[in-house]
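Shown next as structure tokens: one chain only, the form predicted on its own.
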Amino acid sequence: MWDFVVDRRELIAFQAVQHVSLVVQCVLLATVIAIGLAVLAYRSPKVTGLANGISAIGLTIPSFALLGILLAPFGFGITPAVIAVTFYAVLPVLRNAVVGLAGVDQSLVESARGIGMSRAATLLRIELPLAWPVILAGIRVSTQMVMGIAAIAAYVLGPGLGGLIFSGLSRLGGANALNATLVGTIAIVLLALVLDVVLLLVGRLTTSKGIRV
């Protein structure tokens, strides 16, 4: 396996960068979408329940099936991969964002409004900062989950390490087939651990000491 890695180090490094880039960009987009939806939903118990229900149902959709459906309108390539990865990335973040915002102490919100803060200012300066640790936990779960889904996106010729895995699986029994599959899988696991550490550091830098304590 080591010889396989050395001989193909440039290809593996390129696919690893592609994989991380796809995941990071999709998670960032998903976070913006999820927080926007959560802001619209969290004040209404009915809409909150609907958002949580959609999140739960969405996670039951097989990624292969969704990618297959996306092939008809978008064809092969990056577009269906981005749509699928972003879709799955939204779900954990949306649920946590709704829970985090709904769990903010309403007495703090009322106090902020009582001193003249607008609703938007209260959301940005009070509610979102207090809900951020819960939201970030959802982002961490989302990132770990879509690292694997991004590999499956190679089914529609999406970028990343999934190409290495599918290449190996398609010729199991042949030369270096097992090595290709194992290297792709191990690389994804290692990248997932690295991204999780990065998100932990982001959490420490973006969460106030008072909330961490």
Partner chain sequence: MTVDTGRSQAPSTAAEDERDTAPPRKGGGWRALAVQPTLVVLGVVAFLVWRSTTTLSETEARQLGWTVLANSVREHLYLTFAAAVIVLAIAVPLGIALTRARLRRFTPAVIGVANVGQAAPAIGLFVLLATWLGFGFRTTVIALVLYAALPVLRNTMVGIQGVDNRLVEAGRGMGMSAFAVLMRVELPLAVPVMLAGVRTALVLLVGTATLATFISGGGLGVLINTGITLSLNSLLIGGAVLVALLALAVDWLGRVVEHVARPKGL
The other form holds:
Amino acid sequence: MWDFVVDRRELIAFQAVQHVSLVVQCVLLATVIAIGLAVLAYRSPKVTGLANGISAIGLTIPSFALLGILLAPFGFGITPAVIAVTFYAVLPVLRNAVVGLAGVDQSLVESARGIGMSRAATLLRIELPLAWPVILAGIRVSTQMVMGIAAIAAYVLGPGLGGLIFSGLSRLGGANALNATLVGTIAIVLLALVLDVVLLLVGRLTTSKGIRV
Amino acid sequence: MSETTVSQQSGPIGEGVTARQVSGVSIRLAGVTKRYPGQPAPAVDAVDLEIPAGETVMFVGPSGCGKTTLLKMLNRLIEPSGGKIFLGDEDVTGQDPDQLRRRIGYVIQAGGLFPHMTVAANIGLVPRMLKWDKERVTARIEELLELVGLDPAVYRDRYPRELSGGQQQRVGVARALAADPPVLLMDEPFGAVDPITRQRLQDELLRIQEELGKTIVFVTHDFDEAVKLGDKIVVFDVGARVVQYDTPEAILADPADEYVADFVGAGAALKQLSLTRVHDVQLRPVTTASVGDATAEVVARARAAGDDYVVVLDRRGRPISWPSLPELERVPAVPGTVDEKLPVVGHGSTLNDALDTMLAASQGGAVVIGRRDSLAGVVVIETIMEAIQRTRQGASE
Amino acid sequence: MTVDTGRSQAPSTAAEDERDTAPPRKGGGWRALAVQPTLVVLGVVAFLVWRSTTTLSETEARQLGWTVLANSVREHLYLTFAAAVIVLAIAVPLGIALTRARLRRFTPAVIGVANVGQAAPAIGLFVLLATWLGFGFRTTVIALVLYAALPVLRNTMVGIQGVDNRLVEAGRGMGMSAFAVLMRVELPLAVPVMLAGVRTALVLLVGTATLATFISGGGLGVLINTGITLSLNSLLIGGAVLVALLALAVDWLGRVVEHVARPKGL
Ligand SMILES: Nc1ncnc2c1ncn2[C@@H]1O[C@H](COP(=O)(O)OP(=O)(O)O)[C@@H](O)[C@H]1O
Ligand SMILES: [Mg+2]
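Mind pulling up the form predicted together with its partner chain next to the form predicted on its own we just looked at?
The complete assembly is shown below, putting the previous chain first.
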């Protein structure tokens, strides 16, 4: 296996970068979408329930099925991969953002309003920072989950390490089939761990010392 | 409503210790009403009230009578359904609420500090929103921390969770005062702290108010607190109906009706103990010592003055302990240890507080502090006993 | 308990999984449970209407013929439940064993491995096992078991660990044997978290079983895969919609079981 890695280090590195960049960009996009939706939702218990329901139900949809459905309108390529990965990444962040925002102590919100902060300032400077650790936990869950989903996305010609696994599958029994699959799988697990550590560090750096656990 | 223009602060200059600077403005309510949707009776029903500039007015009344609702209408956290509110001569009913609130300090239970911001960031929030420059904000933070009795060097960069409940509340007051608003609204601010801390916070507020002369509206359910802190007290009934609005002395001496009498409670004679302040009675002078002084010299001084204990002051002149002479003689130099149980009262405290403090510390006296936490003397239990004797005699006569 | 906090920091929240393992929210009760089956029934009706009204090409008709279709669904369910039964038989006792005093020191390590395993792509696992054991049903079931065992194992351990230790001591103090405490105190209290793990596993299984098609394991994935390779949208969408409906139905079933089996008073 080592020879395989050394031989193809450029291809593997390229695919690893593609995989991570797909995941990171989709998670970033998903975070923005999810926080936007959560801001719209969290003030009303009804809409909050709806958001939680959508999140829970959305997560039951098998990723291969969703990719299949997306192929019909979009065809092969990066578009269905990005849509599917972003879709799944939104759900945990959405749920956590709603719960995190709804969990902010109302007396603090009142304090903020009471000293003359506008609605927007209260949201940006008080509510979102206080909900941030919970939101970030959602982002971590999302990232771990979509690392695997991105592998399946390779089947619809999305970029990334899934390509190695599928090339192993298509040449099964042939030379290096096992190596390709093994390298692809292990690389995904390792990169998922690395991303998790990175997010942990991001959390340390972006969470106020006053609310760190 | 009584004549309000005869209050001490509007009297001629040089009237004595009670004259204080006024930086507050008056508040006038005219027919202020709040109806919550889906409730038959209004929570606040056409209230007329005039709060003079620079006075502390206490709102008391049973739970649910509309005190909080009325208070929050003053800074429009709750929009009135009817009526008008004036700050000074200005009708603020139609003003932008955010702008209005920056001119009105607001303190809630436990301070409402933002846990993700340092003490300095919490206090500096409003000045920064008002676009003060950086140096001015920093200087203001220092000044306010000093004012509420917290050492800026120690507390500036702490987070709220690194403070005790009482300290959080002090920072809450400092934050409310940050932009020097003429009006301060406080909703049961000391409701969540232990009795000893509460009493210290009350003393602190009296001292601050003596310095600043804001217009303070203070909601409480504790009548003793109202008597201690208020220049005037408003007793409310359901629907925020004003039952009596007068000075604490007048309400205690002459409750408007049975309802108020009930609320004031039994033992009104003893309540007079709440009306007498520590600075109204004779304080004992004491021998003081600084940390590090040679004990031999200190003990000799104390003996000469006839004292059997010494009050130790820290570098800023604040009392930190009061060892007895035999205790002191055991060490060569005066120790700097802070006695957490040292009974301390402010000179604006009531005799009631002083008695409580002594009982809690199992001591026959308490150290009295005046402005900026400096030592004013010692009040002893005998003085309080005399005061009780006097009021009892007064009551039986 | 609807928040994911960082898994590696707080073991008590490790019960949270990407597939929402939170026990059903209280209050909503049965009414909340009614939404999902309504959706599923509507979906199935829509699918049946579509299937009976569209004209299909010969290839499409072969795959979407009623018998073939029923067969695919049956295969998919068979894969799912065969794997589920094996998972329960292995992961629950293993999880219990790992929380006993003698093995307890391995618990953090196992939970750690379970968390890492979560990031492993299912497709990689399928292909690796196929290279080793060959294609077919048996390999598929093994792959599914390996993949779905993790949430059940983890939630079993987390659920039992989450039981207040004072209750266990109280039980022992009353003279109950270790086994009696396990059966009468620890397991009943851990049931909500364990059931959440089982539901997670079931939903994972329905989804992952679609990948069986890549190693000749059958199931509804075949429809999707054929649809993709032959560019037949009707197959593609038909298969995908059916799998999604199946997942929703299984998830609902899990929620109902959780609702019914939750110990009263919790
Ligand atoms: N947001 C609200 N919606 C409806 N009713 C309220 C609301 N806030 C307070 N009330 C009602 O108004 C009355 C006065 O409440 P409040 O001002 O909080 O009383 P207090 O502060 O004197 O205890 C109570 O009967 C309370 O139930
Ligand atoms: Mg109230």
